[in-house]
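This document opens with one chain alone, in structure tokens, the form predicted on its own.
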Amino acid sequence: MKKILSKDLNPKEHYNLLISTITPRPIAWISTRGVDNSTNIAPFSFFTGISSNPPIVAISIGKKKNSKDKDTLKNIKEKKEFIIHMIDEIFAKEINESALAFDYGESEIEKLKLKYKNGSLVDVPMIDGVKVAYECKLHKIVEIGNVPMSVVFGEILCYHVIDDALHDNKADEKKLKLLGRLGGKNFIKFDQDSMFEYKG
């Protein structure tokens, strides 16, 4: 194997080599609404869930290129709330676009004709069609890093499951057939005939 030292790598370049080994990713589609009333919509991979109890995730969000807040992290410090959706490859085009650099107050639900619904704990727009959101409050977040990184850990509030994916509070992954993240521009889609399940 090739040995790699951290000291030896610039920051793109330690990117690089973690979106393209921590595969794949779940993908977390946040949405959240300003103090102004505006919606947003994007997409983040550094995405996990790190406790059962309290059910809390974990979210890594950057700074814009003029080293200013992301729309979805202002919005979050601001109304402490959001929701994360889970998708699958019927919304891959419309991640893709969300993603794009928009001007805070400016919409990519609306730009990208998206139909949602209030959620019913927070005020943050929920979107029709996906097959899993969480609704969340802030918990806590910890900047790291150099830039620095903004790590937002969230509290479920309340799941919403596709009904025919869900028994006994479990969800059958092979209903949701949600996408995964890669390196570069690259998704993974769920494919039944790669699943197994480990017996030794």
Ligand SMILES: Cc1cc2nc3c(=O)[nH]c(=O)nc-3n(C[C@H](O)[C@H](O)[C@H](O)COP(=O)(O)O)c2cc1C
Given for the second form:
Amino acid sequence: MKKILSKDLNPKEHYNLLISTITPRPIAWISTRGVDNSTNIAPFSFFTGISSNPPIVAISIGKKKNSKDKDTLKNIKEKKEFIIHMIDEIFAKEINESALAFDYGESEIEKLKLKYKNGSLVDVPMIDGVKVAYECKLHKIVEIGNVPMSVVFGEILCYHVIDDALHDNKADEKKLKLLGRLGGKNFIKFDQDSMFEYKG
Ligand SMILES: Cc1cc2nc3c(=O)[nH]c(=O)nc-3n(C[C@H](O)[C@H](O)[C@H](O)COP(=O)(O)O)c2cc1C
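What would the structure be for the form predicted in complex with the ligand, given that what you showed me was the form predicted on its own?
Next comes the full complex, and the chain you just saw is listed first.
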């Protein structure tokens, strides 16, 4: 195996090596509302579940090119609530287009003509047609690194899962077919033939 010392890589090289080796990653498509009542949605794949008691997820959010907070982070800091959506490949176009840099207050939800209703416990848009949605309240934010990255910890207040995937409060991945993120601009769609159960 080739050995690469961290001290020999610049941040961009670290980023490329991380996103091409931590694969596949789940995608949190996060909607928020601003104090000005504007709506926002953007995808984040530095995302994982970290605790079940209480149920907590973590998402790592970088800065905009101008070093300001991304709109998602600004809204989460202000309103302390958000919704994480998980989707299949039907939303690939919307995922990518909602990652483009819009000015604050310009809603990707309106631009992409996404249909939504309001969350049941949080005052945040919940997008129609997704497979899973978590209504979350902010638990805490930890700043890491020199840029810095903001690691947002969110407590799940409420889960939404499509009816036919849910049995005994467990979801069937074969029904969800959630989209994953790989390195570069690559994605991976769920393929049942690639799935196996380990019977040790
Ligand atoms: C699939 C995908 C995954 C992404 N993951 C992250 C991530 O984990 N962290 C991050 O800061 N940006 C990530 N981005 C970039 C943000 O989505 C992008 O900066 C977006 O414009 C932020 O929007 P906002 O300013 O409305 O919050 C990702 C983009 C894509 C397409």
